[in-house]
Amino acid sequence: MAYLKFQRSAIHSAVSSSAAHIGVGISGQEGMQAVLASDYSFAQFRYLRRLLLVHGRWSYFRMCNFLWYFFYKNFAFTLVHFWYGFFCGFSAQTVYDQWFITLFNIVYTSLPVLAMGLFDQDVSDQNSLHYPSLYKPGQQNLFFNKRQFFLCTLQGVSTSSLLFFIPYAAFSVMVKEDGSYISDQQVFAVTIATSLVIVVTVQIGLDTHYWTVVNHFFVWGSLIVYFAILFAMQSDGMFGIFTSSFPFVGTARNCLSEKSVWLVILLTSVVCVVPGMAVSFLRVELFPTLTDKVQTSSHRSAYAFSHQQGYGELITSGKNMKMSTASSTGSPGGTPQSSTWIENMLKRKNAVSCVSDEITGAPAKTD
């Protein structure tokens, strides 16, 4: 093991070594002294197979997910004030409230990537283990490298800048429904806060591939903390309570009560997340990876399985099955036509099941 550590530079797992970067213990009748300096144990060597292909291939998948993430965020966030300089005379004033500053990555956009982090699957266990080639993009460290993170990094310029320019743009040529104009720098900063968390928390929600309750709770919940948050820090009370820490006095109210700048927010929204989702369509498209194929063939074999023949025939047919069944066991020479009919039916169902076997290209179940 210390030979491979020294040839190669890759992550190596052994069992009962303390020389490879992840140990496995299996605990049995030599006793627990490998299992307790073992990063992982299990009982039987058998487990191994899940522990790598399904477990450990999942764990890979869902930190560089986490990362990609949480870079792509942190730059459309940080990069807004890059382009404000520019406006600012490089005055080093910030374009967001104070408390949106230190709220964003603490509460606005904390639990949805964790969440993700947590219970994101890009293919069930089961395709896991039926296609060990899944594995190697982790081998290959395909999920994140320093191609990623250039895109990663290019994605999160081009937000900040859409963030910024669309609604400096839009201010300047709107007015209000009474005819004044909204050159106020408060409800700017409030218009890209905004934009700014409904799109990273629409971006985490189309990066997510496996669902769960605790994902709806974290993503629409975050957006609600938000907004209540928003609210509640610029209001009369906070302000009246403590005047010097909250000088956004009902910028939220008089901001998000005018239907233009709703509109403005729609359309920021829009424009940063749509050439994402192209872009991510087209890549599936022309140049699919092994996981987009196995996904496809997976939604493709559901399809097909529910729409195999059911017991229709047998209700629209008319035909009572105990009658049918008495009548053939009372008389002695009788034959079971009822049951040689539910064969045939059940012959048929078996022939659609192995053509969804095909689609998939699982082995076909024999009884």
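Positions refer to the first chain, counted from 1. Here the rigid core means the biggest group of C-alpha atoms that line up within 1.5 Å when the two forms are laid on top of each other. As the structure is a prediction and not an experimental result, all values here were calculated from the model. Compared with the form predicted together with its partner chain:
- For residue 286, a C-alpha deviation below 2 angstroms is recorded between the two forms after rigid-core alignment.
- With the core held fixed between the two forms, residue 173 has its Cα displaced by at least 2 Å.
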Second form
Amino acid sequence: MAYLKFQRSAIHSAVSSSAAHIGVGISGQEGMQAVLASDYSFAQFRYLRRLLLVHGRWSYFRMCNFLWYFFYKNFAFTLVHFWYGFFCGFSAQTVYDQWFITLFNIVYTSLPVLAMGLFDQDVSDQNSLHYPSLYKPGQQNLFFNKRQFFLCTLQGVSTSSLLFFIPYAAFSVMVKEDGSYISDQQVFAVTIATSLVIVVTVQIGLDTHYWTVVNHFFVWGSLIVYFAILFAMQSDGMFGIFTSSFPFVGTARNCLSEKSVWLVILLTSVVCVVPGMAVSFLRVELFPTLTDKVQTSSHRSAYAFSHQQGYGELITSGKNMKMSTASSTGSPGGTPQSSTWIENMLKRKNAVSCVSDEITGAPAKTD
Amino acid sequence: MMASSYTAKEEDGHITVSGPGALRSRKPENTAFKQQRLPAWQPILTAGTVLPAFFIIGLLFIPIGIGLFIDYTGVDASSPCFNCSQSFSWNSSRPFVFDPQSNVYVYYGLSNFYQNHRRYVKSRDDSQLNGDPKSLMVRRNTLELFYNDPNGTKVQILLNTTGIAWWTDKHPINWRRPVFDLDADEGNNGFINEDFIVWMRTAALPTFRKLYRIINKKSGMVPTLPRGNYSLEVVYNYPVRSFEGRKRMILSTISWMGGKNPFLGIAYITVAPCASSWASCCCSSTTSVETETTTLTFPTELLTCP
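Since the structure above is the form predicted alone, I would like to see how the form predicted together with its partner chain looks, so please show that one next.
Every component of the complex follows; first up is the chain already shown.
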């Protein structure tokens, strides 16, 4: 909710999001007192629009996404021990290797979610400005409330149960390909840990809407680092140097070379990820929110444009020449002028003129 | 004091600071990274991506599941559970109904034995196991397998005592004296006794089976264990009645996947039609949604561009 307070000599404005209240000061002829007291400052009122509708909205969206994913990942990680308690005499024996527990939240899963929190965009900045209604979920606290937290918890609990019980059922009677014993605690730990890392990485992949280079690097890099550290820690070398600290010697080499273990990991990963994907897909198809509609339209617009009426009217009307000169002098924050032929075409097609402006602006800029 | 550095020409948001040296601008750099303009791939879940993915999962999992399930060469012949405490040897006689021509693996199984208890796992000291000798008392049953000829003579089957532990567990260790006589063979005594290594590999679950012996296959087409009656003599060393444990002896062959494991096959076969049927339901429902309308309806406020 944005509100402006007018005072005698300075104008203050405050922007609130569900997670953080920030102070914004606008420097003006009257002085810089607001700038001194604020978190962010700028010089013109029109920048407030971009601050609220683009960055404020993105900030809320990213924060909610981040929180949702973080709770989900930690529920999935921790509650496996709850299920294991029934099978280890409630002795609080950990399922995972101690090193995995230490490194999971620091190394294996921290960077992808950091990249998502920094860069993710659900809709582009132009669309955010064109559709101010997209700001409403922030005002109404729709993206992360008690209901969303409950759903996130539910997904975390069900993921943890699948992560435990599928390997449990498989390992009850499993032996290695050479007949020797494999259902031991260390192999069980490595299998569940690997499945967990794969599941949460796939989940962050599905949750990230805006894949920059940094996102790619962090996501795939975390997965590679997991396997690298796994094999390094369970090698003979580390066991030789720090014998008591690295008891999982040889586990990764023995169990990740077994086809049956990889089949267990594949099954667990698919069964954990697919229901969530199915539910979110159905939600978008059957009950699309404004965000979903804007995303779909911007995704389809390049395709849709080619199936609209061609360039004939544009060229014969001679408007494209005027269009290019007008757009080159346009201000950065402003929108390109809409010519009448476009409006006519769009009214015929019953599409939204604001969206198509962005698309028709591109071919019209050719000189 | 800040107002003194402000100029009327600063119209586009430059807030400058007059520190030591020239005026510095506080405006963030106009790079793609800092202005949130990095080029990006923006995937969205559409019917065109999700439904084929589900169909692929269905198609891929069915042959895997069938392959795992019908892989029946791993035959499991368990002896009935025994937990006698009266006598310390036990005979079991049962007929063998198959002629395996590969290695036969002998497992001992335990139920309700919490080797995964935290105190036990914590008490395990790998540096001692690695070389520091320490006296331990490990009790375990020994068993021998005899073959009852149709003639009635008992022939002892040779049981291979090595090759049952993981190769990474067998370290070249530095022991000064044997811990206890697990084996007459000096190469398989003390901490490198493979039975001991197998036992020390902590089980994950309270019901487990561990490899005890291997019966190597014979050359040619001679079955490893010919059809007939076999008897199993067990010397019962470790009582399990006190914690209601049960013991089993399992004879099994293995296949390319390891032992017989119906769970994985059944699980794959279950997931595949679920995914495929969900995808086909969605296929039919989304095509009906799309035929209704091809336009997007937006709130009226958006139709006027600013």
